[in-house]
Structures are given as C-alpha cells and as structure tokens.
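In structure tokens, the next block holds one chain alone, the form predicted alone.
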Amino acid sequence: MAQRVLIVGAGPGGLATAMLLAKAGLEVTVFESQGQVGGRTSAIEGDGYRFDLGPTFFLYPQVLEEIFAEVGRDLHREVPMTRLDPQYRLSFGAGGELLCRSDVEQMVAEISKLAPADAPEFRRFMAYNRVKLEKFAPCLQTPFLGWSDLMQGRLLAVLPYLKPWKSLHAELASHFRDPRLQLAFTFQSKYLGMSPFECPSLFSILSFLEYEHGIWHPTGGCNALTRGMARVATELGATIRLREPVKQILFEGRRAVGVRTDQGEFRADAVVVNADFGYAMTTLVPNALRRRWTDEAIAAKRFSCSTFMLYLGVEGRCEQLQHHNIHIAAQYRQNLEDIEKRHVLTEDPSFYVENPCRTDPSMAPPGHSALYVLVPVSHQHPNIDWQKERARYRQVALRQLAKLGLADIEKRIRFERIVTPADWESKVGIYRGATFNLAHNLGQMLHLRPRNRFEDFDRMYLVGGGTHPGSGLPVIFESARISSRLLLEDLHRRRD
C-alpha cells in the first residue's frame, strides 16, 4: 500500500513538493484554502486583465528546471517564458536613472551614463559575487538541523565570504562611490522584505543573480508557474483539493498524523506545511503542543515589511514605462526606517510597478494595459489603521506614479484591486501580513530558523519561505527539494 503525505497548502513551494513525492511513487494530496492554486503567486482576474498576486520578478530559475527535469518534463515546454532585457529601469528621487541591461558589458555602458568612474567596478562586483554565490550554492541546498551543521566543511568554505559585521549596503558601498548605484545592487534585499542598511552582505548575490541569469517573465505571469506545476504534479498521481482549508493538523503523542478539514478527517504517514509558518502555527497546531515555536516566541520574532498594492486595468499603453520599473525615493533610508522602526506611512514612498503588456498583450485587452503598483509599507502594527488609511494612501501611491510620466492615470482606470497589509493577514493568511515572512537578519537563518524536518513535532516537514534557505521563488523551489528529501529518508524510500 502507498505511502500516505497531506500537504497544506499549494503555495510554489507545495507544488514543487507535491510533485516530486508524486513521482517518488507517494500518494500525495495537496490542501488549498483558495479556489485556485499559488498562494501568494496566484493570480488577479477580472473584465479581462490579468495580474500576479505577488511575485512577478522570476529569478534563476535553474532551481526549478531542475525539479521538472526530476520528474522527467521539461519546464520550458510547459511554461513558455522571456527574458526580459532591458531587466528593469531604475529611477532616483535624487535624480538621474539607470536601465538594467542583462548583458554586462551593456550594462557598463548604461553605468558610464549615469556615474562614470563606477562604470568599471561592475565587472569586478559580478566576479566576486561569481565565487561567491559558487561557495555558498552548497549552503542553499542543504538542511541546517542544529549547531552541529554549522561546522561542515561546505559552510566554512563560504565564511571569508558571509562577514556577519557587514550589512549589504556597507559591502555595495566597497565597490560603488556613487550613492545611486549603491542603492541599485541593494534594493533587491526588499524581495527579503529587509532594508539594505541591516539585510546582511551575503545577499549581495541577489543582485548578482539577476545579471549572471536574468529575470524572466513566464507567459501569463508568474502564476503560470504554479498553474503549471499543479498539472504536472496532477498528472502524476497527486490530488488538490481546492477550496478546502485545513482547520487542524491531527497528531498522536509528538508526531503529526494527518489534518482536519470541513470535509473530515485524513490521516497520512506525514505532513508538510506549506502555509505561512506563523499563520499555520498560531491557527493549525494548539499553543500548548508546541515547544520551540510558541505563540509567544513567534511574536517576538522579527518579520519582514508587507506591501500596499494596486491592481490597475487601465485604458491605453503605457509605452513610457519598461516591463519593471522601480523608484527609489529621495529619502530612502528615512523611508525604510519609517517601514521598520517608526512603523508609519510615508508621503513619499519608494515604490515598483509593472507593465507586463510591454513582453505580453495576454495580460490585458488590446489597447489597454494591466499595471501592478506595489509600496512597500509596515507590516501589521497598532500605528496603522488599514481601515482609515486605505483610501487615502490610495491617492499617494497613484500621485507616485506621476513620477514614472503616468500623471493622468486615475482617470484611465476601468478595473481596479486594492490589497493592503490587513488584507495579506485576513484574507491570504499571513502572519501579520509580512508578506516575506520571517525576516532574514543572522538570528533567524540557517538552524535558527523553522527547520525543514520541524523540530517542534516528528514527520512534519515545513516548505516555502518561513524555512530554510527563505523567502522568494528560487529558494522556495530548494526548500521543497531539500524537505521531500529529508521526507523520503524518513519514510526509507530512494528518490531516484
């Protein structure tokens, strides 16, 4: 008789999971509260427009070509997609602007315009990052279950490079005088939901990732993704059971035996979480069971900033902006500190929108566009009232968009979504609407972070961006790899 695993959640880093237990020869279901797949990568439709819910940068996806080639398809034939060039054009409240080519002697020239005596150093920043992403890779891909990993050969080898005294602005600031471009290989630490000024230096290779392997957008939208991993994984055995959340997940004595639903109850052999880590805790598993991760310790614990986000079907091309367009605000270190510290809203906010009908028309009707405006803001915190500000801070984030040329846009809009940090929490199930999770600062990486066979409860595994290696696609995909790894030597059985 097969072996049984409940999966909680069909987020990217559930389906991945899903997927490869699938093709291990386990009878794999998947439990979804929403009426489609994705979780956070799911989509936004309506009269037409299409847009991400959340991610829409799709970085290295080696991580997840591999994963389909394991299970025998090929990604690229079952999720056709770009590579974006130019990646993104950058503007400056300071002034001045940089368009991010994929090529990296393109990309000097496009850096001799905006600082000239930086211009050479980028190609010294790319070969540094080379060795180090080459020394870390390793670290990426294996699970840290206590102290004692901390002393294999792999991590030791990457040490010269971590320099834990460092934040990722002070190591940027070692290779570019000019304070702009300081910011251009920094702000990336926002996909951790971090502030470069505290992110540490080893995310340097986030930055270096998007040059050495590009930023690519799936047709349809990164949704497309998991859109397409759930017909992969259904197609090789695994069920999803949309519409279904997971009420309770069932154990006996220290070890979890399946879940609870409206539909009853299910017992399996193991269960991966792949919900939120706080929300599933708080909501899923009784206070009183849990020893490491209490209700209390995950309050104390540190979270990422959330977003404030506008879904825009507007009427015409908007041919002034690039496929991804950021803007870093004049203030930007008072501005994150406002997000992390003050936990207030900004007037003037840095802020990312994307116009994905510059790569794919699919995403709106002809003639129109399907804009995706994302602010970063704090996470839940008693200084902001969602309620009151939300239509206020509405009107900020579009009086932004000026800035990108789009200063009669409210009067084009024919479609339109709001979400904002209360709406991640009640609505999405995320911990205080951190939309990236636990933050990444050195006390909550590696074993200091929920581990992958979860310490708290035995044949529970945990997947996706609140577990090691963290948050964003890539190493959500490894997250997957590395838990259905530990999954099959616990049940003794080979993955080929």
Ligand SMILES: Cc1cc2nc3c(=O)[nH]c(=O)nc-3n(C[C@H](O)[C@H](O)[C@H](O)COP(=O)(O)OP(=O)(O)OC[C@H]3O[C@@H](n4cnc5c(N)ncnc54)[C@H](O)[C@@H]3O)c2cc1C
Contents of the next structure:
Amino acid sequence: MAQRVLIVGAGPGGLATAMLLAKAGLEVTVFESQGQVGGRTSAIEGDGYRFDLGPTFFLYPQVLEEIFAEVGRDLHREVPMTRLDPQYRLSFGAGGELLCRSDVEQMVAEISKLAPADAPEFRRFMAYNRVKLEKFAPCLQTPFLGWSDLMQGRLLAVLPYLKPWKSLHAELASHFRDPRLQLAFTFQSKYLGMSPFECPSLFSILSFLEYEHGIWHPTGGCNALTRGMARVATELGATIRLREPVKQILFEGRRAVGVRTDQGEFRADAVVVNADFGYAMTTLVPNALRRRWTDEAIAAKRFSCSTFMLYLGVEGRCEQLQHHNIHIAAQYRQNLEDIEKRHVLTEDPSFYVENPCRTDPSMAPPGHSALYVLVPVSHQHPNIDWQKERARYRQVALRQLAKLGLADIEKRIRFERIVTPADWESKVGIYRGATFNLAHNLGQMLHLRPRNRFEDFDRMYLVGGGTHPGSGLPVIFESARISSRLLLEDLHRRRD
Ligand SMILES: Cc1cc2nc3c(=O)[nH]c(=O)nc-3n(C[C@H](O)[C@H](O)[C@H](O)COP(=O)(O)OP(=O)(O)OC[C@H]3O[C@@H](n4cnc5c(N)ncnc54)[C@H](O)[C@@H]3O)c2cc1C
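Having seen the form predicted alone, can you show the form predicted together with this ligand?
All chains and molecules follow, beginning with the one already shown.
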C-alpha cells in the first residue's frame, strides 16, 4: 500500500512538494484553508481585472524547470512566460532614473547616462558574482541539519565570498561610487524583506541573478505558476482539498501522525508544513510539545518587513510606466530605519508599481490597466494601528504615484483592493504580518533557520519561505526539493 503524506498549505512550497512526492508514488493530500491554491502566490480577481496577490518577479526559473522535468513535464509548455526587457525602471528621489536592461552591454550604456565613471564596473560586478553564485549554489541545494553541516567542503569554499562582517550595501559601495548605483544593485534585499544596510553581503547574488538569468512574467501573473503546479500535482494523483483548514497537527509521542480538520482526523506516515512557519507553530502545535521553537523562542526572532498594498483597476493605459517600476525615496536610509527600527510610517516612502498590461493585456479589460502598488512598511507593531492608518496611508500611496506621472490616477480607479500588514496577519495567516518570513540575517540562516527535516518532531518536514534556504520563489522551490528528498529517504529507510 502507498505511504501517505499530508501537506498543510497549497502555497508554492506545498505544491512543488506535492508534485515531487506524488511522482515518487506516495499518496499525497494537500489541505488548503483558502478557496484557491497559491497562498501568497495567488490571484485577486474582480470586474475583469487580475492581480498577483504577492510575487510579481519570477527569477531564476531553472529550479522550477528542473522540478517540472523531474515529473515529466515542461514548465514553459504548462505555464507560458516572457523574459522582460527592460527588466524595470528605477527612479531616484535623489534625482535621475535608470532603465535596467537585460543585456549586459545595453545595461552598461544605460549606466553611462547616469554615472559614466561607474559604467565599466558593471561587467566586473557580474563576473565576480558569477563565481560567487557558483560557489554558493550547492549550499542552497543541500539541507543544513546541524553544526557539522557547516564544515562541509562546499561551505568552506564559499567563505572568502561570504564576508560576514560586511553588509550588502558596503559590498556594493566597493564596486560603484555613485550612491544611486549602490542602491540600484542592493534594493533587491527588499525581496527578502530586509534593508541592504543590514542584509548580509552574500545577497549581491540577487541582483546578479536578475541580469544573468532574467526577470520573467508568467502569462496571467506569477499566480499562473501555482495554478499550473496544482494542475500537474492533481494529474499525478495528489488530492487538493480547498477551504479545509488544518486545525491541529496530531502527534504520538514526538512523531507527527496526522492532522485534524472540521471534516475529521487524517492519519499519515509524514506531515509537511507549508503554512507560514510562525503562524503554523503557534496555532497548530501545542507550545508545551515544542522544544526549540517555543512561542517565546519564535517571538524573540527577527522578522522581515511587511507591505501595504493597493490593487487598482484603472481606466485607460499607463504608457508612462514600464512593466516594473521602482521608486527609491530621497531619504532611503531613513525610510528603512522607519520600517525596521522605529516601526513608524514614512510620509515619503519608497514604493513599487507593476503595470503588467504593458506585457500581458490579459490582466485587464481592453483599454484598462491593472496596477499593483507595494509600499514596504513595518511588520505588525504596536506603534501602528492599521484600522486608523488604512485610509490615510492609501492617500500617501496615491500621492506617491504622481512621482511616476500618475497624478490623475484616483479619478480613473474602477476597482480597488487594499491589503495592510494587519490583513496579512489576520486574513492570510502570516505571523506578525511579516510577508517575507523570518529575516535572513546570518543568525537565522542555514542550520539556524527552522530545518527542512523539522528538528522538534519526527516525520515532520517544513517547506516554504520559513525554512532553509529562505523566502523568494526559487529558494522556496529548492526547499521543496530538499524536504521531499529527506522525507523519501526517511520513509524508505523505515520500509527497508
Ligand atoms: C507582497 C509580496 C510580494 C512578493 N514578491 C515576490 C516576488 O516578486 N518574487 C519572489 O520570488 N517572491 C516574492 N514574495 C515572497 C514569496 O515568494 C511568496 O510569499 C510565496 O508565496 C511564499 O510561499 P510559501 O510556499 O512559503 O507559502 P505561502 O504562499 O505563504 O502559502 C502557504 C499556504 O498555506 C495555507 N495555510 C495556512 N495555514 C493553513 C492551515 N491551517 N491549513 C491549511 N492551509 C493553511 C495558506 O492559505 C497558503 O495558501 C512576495 C511575497 C509577498 C507577500
């Protein structure tokens, strides 16, 4: 009889795991609390507009391509996608803008317009980070289950590139002199929900990845990835039960043996948790049972920032926008400190706007636009009461859009949805509304992050942004590969 695995959550991590384990011949059931798959990588739809709820940048498709190939499918056939060029436009509150091209030589030409003396350095930056990623990639592909894993040859090989004493920003300042360029190649730390002044220098590989492997737009948005994955997982035999939240994980001694939902109790040989780590532990597993990750230990961890979101269905096209548009505030450092240290709202914040109809008209009715506006803000903190701030901060965000030539936007709005950090916490089930999970400081990475083969219990595995390697789609897919491999090893060992 096939061995049974239960997966809590149909986010990208849970769905990739379902594909791999179903292909390996296990009987897989995925429980999902929402009425659709995808979690943070799902869609908001209304009045003919479609928006990604969360991810809009699909980087480094290789990992997901390999997962699809492993189950006998072709990612690009299942989910058509386009490589973007320009990748995005950066505008600087300090003055000037940079059109970021996917081709290195065209990018050098664009940099020359902003900071000619720095332009040739871009080629060296790429060459250096190519080697750095090559050395670090094996660390992202293997589990870190204890201190001894730190002594592996592959981690020792990357040490000269790790520079743990250096922040990402300090690393980039050694490449580029113009402060705007330093930000152009460090703001990507926001993908991890971190300030480049705090983020480890290791993460210069993020901007490198964009230029080396591209920024991709799946047709219909990144949510098309999770819809495609759910379709394939189901075709491989997995069952996905929507609107069925897990209320409790069941244990016998220290072994996870199943889950309880409103429909009853389900027993299994292993349980995989894809739901947000902090939220899942504090709501689905009694505190007294946990050894390392108690409520108190989780509360003492560092968490990523959150996001204030506007999803706007707008009449007319927005030709002044590229597909991706990022505005970096004049007082960038102060904006980051407001988010991460002072936990207050900034009145002139950095922000990001996606205008996907430029590439993909399917996202809005003909002649209309579906704008996605993201303002990085503090995770939930007593300093900010979102019930009070919600309407006021909407006005702040709309006012900021004038900086991108959208001064008239409010009267063109035909559909609108707002998501605040309080909504991320209460409606999406994200601990403290920290949209990018536990922070990625060195003290919370590798074996110090909650482990793929979860250390507090037997037969429990973690996938998604809360475990190793971390948050962001490519590494979340990597976590699914690592955890599936460990789970299969453990079940095979037991059968043998
Ligand atoms: C605003 C935003 C923008 C982002 N932008 C990018 C980007 O551009 N590029 C990128 O690579 N990454 C981005 N990310 C980060 C990351 O890729 C996504 O958040 C990703 O969806 C996280 O995947 P996950 O597998 O960890 O789980 P999630 O997407 O969080 O999915 C977990 C699932 O578990 C379900 N669940 C929770 N509790 C239960 C329960 N008790 N029972 C059953 N089901 C449950 C949830 O409903 C959810 O469906 C972004 C995130 C956000 C929020």
